[in-house]
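We begin with a single chain expressed as structure tokens, specifically the form predicted alone.
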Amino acid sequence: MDANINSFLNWSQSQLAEAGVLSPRLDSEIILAHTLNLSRTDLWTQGKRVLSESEVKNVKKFMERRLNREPISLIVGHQEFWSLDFIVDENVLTPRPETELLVETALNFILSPTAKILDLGTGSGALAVAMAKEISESKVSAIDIDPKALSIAKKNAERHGVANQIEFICADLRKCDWSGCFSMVLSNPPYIKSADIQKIMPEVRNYEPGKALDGGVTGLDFYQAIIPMAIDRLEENGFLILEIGHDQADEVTALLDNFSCYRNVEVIQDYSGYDRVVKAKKKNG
């Protein structure tokens, strides 16, 4: 096949399109500019330069792997979030867009720069190392079950120069009972109900690791586990931060209400409306 860059992007685009993929364009020249070691400008820039056979071969084998609906993010293996590069795999949740709302939420609520931030069910680190890089005193705990999982944590921690602020811990967050006191715990746990698996999208359900997606039957099995548990562990005038899914505002407030200690239940859109993340704070008597 003898193709420019240019005539490369329109096959690939093509490809992408018939198989269904949301962002055809983007994520062919996300897959070529990988696969050259060049900027998405260095194609727009150099879009006559012809490809050679090895390249068109590296091309078709991760477009193929597109074709099979793999996301994007584990086969050009990193994600930005929160403007940092991300390295992930297929053991960890790729961060999401919408989840910059939770950090951007946590930083509105530091009450001091010495601050000491719990992160459940650290995955990729997403969390703990944008809020380690934003507060450069803070200490953070990070639990995750998998140790795989929190291998690319700690990578994605000594990449970013924080790992000297986050201690990385692997145990079941619904049943250990957590070391230490917090002025906030964070996190984004699991919340899709189990029967509702099936239904997401095939780049989700085929590719990303279940245990970060199954919330159980009414997916609030770990805001069950979660907002009992931080009552102990978050200080005075702490702050419990959670995403949640689209519907279960109502459902996680509730499970707030249930403990008089937790103050100031506030619900956070994130900017396409959507429910998104629920604050609280801890306050005693």
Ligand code: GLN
Second form
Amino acid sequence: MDANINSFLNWSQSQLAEAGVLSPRLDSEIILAHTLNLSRTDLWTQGKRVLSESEVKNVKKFMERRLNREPISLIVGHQEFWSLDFIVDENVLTPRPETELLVETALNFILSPTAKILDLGTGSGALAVAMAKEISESKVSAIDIDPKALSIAKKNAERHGVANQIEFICADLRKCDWSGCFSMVLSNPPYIKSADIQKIMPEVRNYEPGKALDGGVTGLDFYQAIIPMAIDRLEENGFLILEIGHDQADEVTALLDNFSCYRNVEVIQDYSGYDRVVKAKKKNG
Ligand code: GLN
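In place of the form predicted alone, the structure of the form predicted together with glutamine (GLN) is requested.
Below is the entire complex, every chain and molecule, led by the chain shown above.
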């Protein structure tokens, strides 16, 4: 094989396709660009560039990891979300494109430029950082049970110049042992049913943190904790905005309907047409 960029792209694409990877061309380009420290556009214009021996070795090493179904985000160590580049590792859930809908919904309902926002289960900090960037005078409290996840979230906040807007708290979001009054409570909690974890794609099942995915037997454990708890943490007219699994809208809205202070409950679909976000407004009395 001619060891140039084009031939490597074709080789890695066919290997990945054969292994059942969903986006073999894109992943080959990301691996090659990462190895050679080039952009994906550079790959197209430098297709004839020959790889050195050590570059070949590195491409093969990354390819081996991808063939073992390690997510591309963990191989390259970062992921774009809300047009920002986030550091990720095995301690945090890689931010998903559909979660951008949560940011979009939150921005539609933000009440004041000095909003106080609570992000429950922040993981990589994607939601907290995106909100802090968008609302430059806001203050965000970002909670996570895992100190290793929080240290990634802090790095992301520093990287995007919003560390001074975000307070990081290590706590179990089901225990509610922190105080404060917020204009908005956001969460993308773990929501997969424990029994379904084994059925999800190997990239997620084998490499992403189980505690960021597992929502208990019904998948609803965290909604059952967050929904009553947010009542005490939200100010009047504040919003609770939650990401949900595509088949959880009825169950989550039913949980909200148990509390008369939640009004204007709305389910919002993502760009694939799946129910993805539930929003509710808190009203006293
Ligand atoms: N959307 C994620 C997935 O399908 C799950 C995220 C979550 O549990 N919050 O892998």
